[in-house]
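Starting off, we have a lone chain in the form predicted alone, written out as C-alpha cells.
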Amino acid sequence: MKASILSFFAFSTFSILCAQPKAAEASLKDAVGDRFLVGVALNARQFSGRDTAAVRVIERHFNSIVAENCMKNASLHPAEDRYDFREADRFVDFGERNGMAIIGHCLIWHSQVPGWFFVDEQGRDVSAEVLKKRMKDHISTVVGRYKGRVKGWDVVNEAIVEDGSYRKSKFYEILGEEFIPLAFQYAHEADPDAELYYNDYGMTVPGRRDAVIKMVNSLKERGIRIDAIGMQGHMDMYSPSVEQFEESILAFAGTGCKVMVTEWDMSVLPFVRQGADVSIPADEYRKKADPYTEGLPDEVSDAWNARMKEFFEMFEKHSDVITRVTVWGLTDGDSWKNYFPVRGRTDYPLLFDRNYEPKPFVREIILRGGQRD
C-alpha cells in the first residue's frame, strides 16, 4: 500500500514537472496563431534591453514592434543636415535579433516635426518645391536605411480631421492633399518591397472614416501604392461601439487596402480636460479625475476585460482582412493615457498591468489556443 501511494506521487509530481514548461510556453501570439500579426508599440528603456522584465514579456507574448517615438521625425532628423540614427538603429536590432516583423512609425506627420523643416534662414514658409525636397529627402534617407528591414511604414500619420477635411498643418498649407501622394511615391521609391500605410484615430466617425476612403480611393486610381489602412484603436469604455468598429473595418476593406489595428489601448479613466475646474475644491476634481489611484474596483475590472474580450474577438473574425493587430505600450505603467489630456494619472489601458502580468482576458485568449492546439 506504501509503495502504491508512493508511486502515486512520484507518478504526480513527474506530471506536474513536465506540464509546467507547456504553460510557461503559452503565448499570445501563439494563440492567435497566423490569423493577424500580434504588435506592441516599444519605449526606448525595453528595446535597449535595460528593463528586462519587459524584454521577456515581449519576447514571448508579440511578433511585431513598433517604437513609440524613436522613429518619429524630431527624434531623427533633428537638423537638415543631421540625422541621429542611434536609438532606431536599436529598436530594428531587437526586432531582427527577435525575428519579429518590424513597422517604421511614422513619416509624415504634423506633430513631433522640427521646426526647420517648414521654414527658411528667414523663418519664412519655404515654397512648395523646398517642401517637396524635404519630404524627399528625409523619407528616401530614412527608408533607404531600413530597406528590407522593416516590413511597412506608417507613411502618412492623421492627416484628416473628423469632418473630412484635410487638417491644415504646414504640409498641407505649402503642398495642398497632394503632400500625401507625394510622401507615398517617396517611400515605395525608397524600398518598393515595404507595405505602406496611412493610419489615423477616431476612424469610426463617419467624416473622416469617408474622406479617407476617398483618398485611399484616389491613390489608388493613380497607380500610387498603399496597401493597408490602420484604425488607431485609442478606446474608452463607452466610444467606440464594437458594431462601429467592425462597420468602419468593413468599408476600409472595401478600398481593396487590407486593415490593422493600430495603438490599441482601452481608458477606463473619465475624460476631463487638463487643469482644475475652478468651480470645485482641487480634491475633489482629483479625486473625480483620478478615481483609481489604488486599483481598479472589481467591476471595473470586470466590464474592462469583458470590452476588451469581445473587440478582440471581433477582430479574429475578420481575420481575413486585418492583418495586424498593434496594442500601444506593454503594461499599464507605460501607457500615454497616464499623462493625456491629464498629467499623473493612474489608468489601465493595456494588455499587461503594471506587475507585467497578463490581464484575465488576455490569460483566457492563451488559455483558449493552448486548448484548440
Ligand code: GLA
Given for the second form:
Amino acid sequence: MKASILSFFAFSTFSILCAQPKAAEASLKDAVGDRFLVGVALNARQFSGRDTAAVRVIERHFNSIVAENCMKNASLHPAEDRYDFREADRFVDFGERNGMAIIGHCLIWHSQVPGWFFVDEQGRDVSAEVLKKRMKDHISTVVGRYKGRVKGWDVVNEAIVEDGSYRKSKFYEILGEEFIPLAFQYAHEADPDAELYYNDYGMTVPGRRDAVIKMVNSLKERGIRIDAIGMQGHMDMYSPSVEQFEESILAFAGTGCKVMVTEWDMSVLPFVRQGADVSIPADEYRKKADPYTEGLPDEVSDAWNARMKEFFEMFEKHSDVITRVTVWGLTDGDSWKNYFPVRGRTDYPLLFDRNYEPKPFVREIILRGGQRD
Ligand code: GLA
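Since the structure above is the form predicted alone, I would like to see how the form predicted together with this ligand looks, so please show that one next.
Let's see the whole complex now, leading with the same chain.
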C-alpha cells in the first residue's frame, strides 16, 4: 500500500516536471490569445498520431482543427447504404483529447462527392425529391453523429462562381438555388447548437463576393441560421492584395455574419498548368514551373514572410469580426499545393517548414505575444 502511494507520488512529481517546460513554451495560439481561433487542417497521419513530430507542433500551437479530407462526402458516404466513420471518429477524438474547437468540412460540395449521390439505378439523374432526401439523410447522419462535439460546419462549399452565377453542379442542376437553404436547414435541425458556415475561394472577386453577400442576406431574411462566411484564402505571391482581402472581410461582415479565414496558404510557385507551354523543352519548362526544389532563396523567403505577416496583422486588426484563422496543412511537405495545379512540385506555402520549424514571421508573432503578456 505504502509503496504504491509512494510510487503514485513519484509518478505525479515526474509528470508535473515533464509537463512544466511544455506549459512554459511560447506558442502561436497563446500569442493570438482570444482574438480568434488558430486552426490547422489535419491529415490522417496526424490525427491518428503516426506523425508524432506533427502532433507535438499541432498540440502546442493550435486550438482548432478541421479535417483535410476525412469528412468529405466521398470519404464518409461511399455508397448510399454505407457510411464509414472510422477516420472521422479518430479526427474528432483527437480534437476532444486536446480541447480544440473542431470544425466539420464539408457537407455539400460539388467535388469529392461519389457519383451515386445524383443518379438512380439506371444511371439517370434523380428527381429533386430524391436528391433532397439523400442530402437530408447525409447531413442528419453526419451532423447528428457529432452533435455537441463539432463546433461548426462548412455546410456548403464553393457554390458560386466568379461572375456571380451559381456553379452548375449536380446539386444546382437538380434543385436550383434552393439546395443551399435546404442544406443549412437540415444541418440546423440535426444540431441546433452547431455554428453553420458558407465557404468559398476567390472571395475577393467582386462578382462572387457580391453574389455570396446576396445569398447570405436572403438566408438571413428567411430566418435560416448562418453564422459565418469562410474565405478560403488560397493565395500566391501576387494575388490577392491585402487591401482587396480586407475589403471583402468588411463587406462580408456587413451581412452580420462573422468571417473566417478557413484554408489559408500562400504558394511561392508560378501558377502554371501541366504541359501548358509546349514550345519550350520539357526540362526547361520543368525548371520554370518548379524552381525551388533545392530550397527557397532568401529573397523569396523574405518576401513570402513579409506578405504573410502583413495579412496576419490585417486579420488581427479585424478580430472583432474574424473568429478563426485556419491554415490548410501543417508543414510545407503536407500541402496540397505540392500536387496542384501541377503534380510533384516543391512549394513552401505554410507556417511550418519541412522540418516542423516555424517560419520567421511565425516566430516573430510568437515572440511578440510573449513580450506583450
Ligand atoms: C478546396 C476544398 C478543400 C480542399 C482544397 C484542396 O479548397 O475546400 O477541402 O480540397 O480545395 O485541398
